[in-house]
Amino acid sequence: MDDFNVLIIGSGPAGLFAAIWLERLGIDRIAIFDRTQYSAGGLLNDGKLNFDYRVGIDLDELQIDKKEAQDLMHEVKQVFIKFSRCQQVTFIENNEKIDAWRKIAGEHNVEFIAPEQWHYGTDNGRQFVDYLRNQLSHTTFFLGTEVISIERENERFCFVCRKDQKKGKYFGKTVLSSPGRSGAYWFRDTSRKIGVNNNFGPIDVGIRVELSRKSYDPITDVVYDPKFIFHTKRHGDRVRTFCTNPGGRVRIENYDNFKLINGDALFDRKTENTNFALINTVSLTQPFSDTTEFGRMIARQFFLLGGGRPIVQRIGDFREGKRSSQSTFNSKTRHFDRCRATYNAVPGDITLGLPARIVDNLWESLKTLDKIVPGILHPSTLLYAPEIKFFDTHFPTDRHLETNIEGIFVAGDGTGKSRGIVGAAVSGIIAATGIAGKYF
């Protein structure tokens, strides 16, 4: 039997920064549990860091103001930038080019956000995680250890865990759950068994756009990962660009019974393409409010349509209402050879798998973006689907991110408290401060 002050689920940015801050506040005997050796979330995927309160956090959700958010992000930055391979890629101070892009976007009623940004690349992900782990001296890691259930025994929280087919119990005074997106639904179901309140939040559904890097260089040379936010005229819905990767590659995320599209960029090796997500925020109301199942229905449909692989379509085919085919996919006569796909998806028709309303919103936003950055709609541009961001499990909490069950705190993307590495780290600090202030 092992006894700890704090039990943490997940070794992503929320869990690691919570542990770092707990140690700074004088708390010891901290345990971090992760079912994998390295968390499968953002720390290993590209490593883009956005230091702007408008990106990755919701001030109302975290119950903080702009100054608090920026102060916390500054604290996070001081830790991140000491990693030698982490470099600043977007400079916002006295940047007249950013002001010019903001003006152009505004002329088309599009919000443009240019955060201060740093990047370390997918190829440095594990080194970066090791760097963060090395900040900890009073924390025990239980990696490759699956938390099966959370129970209460003798006024302590108890994790029932499994590693290499062997079970064990670990006890703690408090719990911080930061499972990331991959563990969100497990924790949602597990937490309900012990009375933790949670509900469904929105998800983001859309596509990943890949195009010749030259077409997007005018903007990414100024802002590495530009954020464009659209409010569509026809339906009044919110669409945004997300996770831009100059010189990057398209890749997949594997789930139990479907695959999703994603993208990243390496630090040392670049491609001739740039990719970014274009995603439509979807909220559901009664009688069907389960955004989790809605997103999974779309993902499974694409899995069937693509024979187990995602689908890709050329914009040249999309605008003509045609499905892309293998025989013409790289046609020189149609100028499709300008942009060579970095991922081997199945040529097809993305409109067969996405709801019509979402297709309308994405197409309207692409046409608007082409007015801001001409060249987006070149016939060779690739549209991959599905790209879905599951941030949809939401936990009501107080200002310290404590749930309705005393002693159980939540943080990170998987609990609806952030979207991205920096935001997750901020939420971990907030939870750690709450744990230390109330229980120690």
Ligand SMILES: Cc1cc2nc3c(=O)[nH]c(=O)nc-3n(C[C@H](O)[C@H](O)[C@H](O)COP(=O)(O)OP(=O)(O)OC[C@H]3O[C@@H](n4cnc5c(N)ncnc54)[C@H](O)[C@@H]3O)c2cc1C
The other form holds:
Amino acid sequence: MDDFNVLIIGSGPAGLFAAIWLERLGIDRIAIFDRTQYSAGGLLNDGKLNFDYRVGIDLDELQIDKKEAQDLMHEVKQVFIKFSRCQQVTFIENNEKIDAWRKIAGEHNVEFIAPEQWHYGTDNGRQFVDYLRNQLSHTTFFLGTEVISIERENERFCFVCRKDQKKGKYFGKTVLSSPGRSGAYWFRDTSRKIGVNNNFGPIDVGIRVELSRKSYDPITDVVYDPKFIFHTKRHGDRVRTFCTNPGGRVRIENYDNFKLINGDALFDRKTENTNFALINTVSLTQPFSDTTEFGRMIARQFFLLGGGRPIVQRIGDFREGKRSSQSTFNSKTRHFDRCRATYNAVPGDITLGLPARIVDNLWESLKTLDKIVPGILHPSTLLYAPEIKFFDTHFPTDRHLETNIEGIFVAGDGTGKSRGIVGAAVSGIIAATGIAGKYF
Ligand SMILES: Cc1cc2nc3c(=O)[nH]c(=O)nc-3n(C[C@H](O)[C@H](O)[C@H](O)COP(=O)(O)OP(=O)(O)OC[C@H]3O[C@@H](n4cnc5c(N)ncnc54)[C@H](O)[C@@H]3O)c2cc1C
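Could you switch over to the form predicted in complex with the named molecule, since the one displayed so far is the form predicted on its own?
Let's see the whole complex now, leading with the same chain.
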């Protein structure tokens, strides 16, 4: 019988850092399950690392203060920076240029956050994951193995798993669930069946902006991934820039019945463009609070409109209220050739798929951003949709991230405990420390 101390769902940063910390705390017989053939989760994506308590975590959600957050991030940083291909890209100490940008943003009532940032690039992802895995000696990986249900048998937790059409059972004293965004809804449904409490949290809906790199270099040369936070005048909503990739590429995330836009950058090979997400935080209350379904409806609408592919629109067309079309997409006369798209989305009209309030908020924020970084609204600038961040399931937990069911802990993006690699790692460490402290 396969019997372990800790059963971990997901080999992303939350699961891997949890395993590293459990081992450091003297725990053995750890099992990590991942339905993919290669352990990594989102660690194969870009690897832009923000070491700042204001980015990627919510202090209230994790029930820690600023100092604890910075201390945990410092621990995570020590692991990352020992990987030789990881390089620092934003230096915040005594950086007068950052102060100048903050001042300009402030003049437009925009909050500006410049975190200490490091980057290893999508092309170094596998090497980085191997480096992390080499730190584990008491952890067994079950790859290509999907956890399909969680049960209770003889005082143990039991994972029912599927690998190559065959089912198997694995037992454990405790569970850490860190299924990422791709496994979030499976885990939400599964956890409800076994009585784990959860509810809906906010969702981020918006677009990815891609522009000629030259237009955004003045800011990204100082802060690799600058965070601008807007509070819109018309609706009073929160919009923010997120995941900036200087010299990067637009990419897609595949889900079962829709596709989402995202972006990354390689370490060794840069493009002529920069891209970043511009997202609007949406919370729903009465009579419909299901932010997941709201986001899925938007995503499916784009899937339909784009014939299965995301949609892209030039700012030049957007301003004129026109859809973009294949025939004029790279038109020289309209100056569209200044920015060649790095992803082959379908030219169309993004306003057909997004609610009017979100379009208003995004456009107001883009116009404000253009006052801070002039030139970003060049007609050639590309707006891709949909970019949606499903961090929308909230699991009430204690300060060790244990749920209402004793022995079941949660961490990472899929359970609403983080929004990014460093945050996911931090939450994995908190859960690991909680598991070790209470059960071993
Ligand atoms: C294109 C792209 C670029 C990104 N760039 C950055 C960036 O530069 N910086 C940054 O901080 N963040 C970035 N992110 C986000 C980052 O990847 C996530 O924040 C992070 O990976 C979350 O970590 P996690 O451990 O919570 O989940 P994940 O990394 O998503 O890992 C979860 C794992 O669980 C597995 N799983 C799910 N359900 C099951 C199941 N039932 N059975 C078995 N296995 C299961 C999944 O296969 C997955 O491997 C990017 C994301 C994308 C898509």
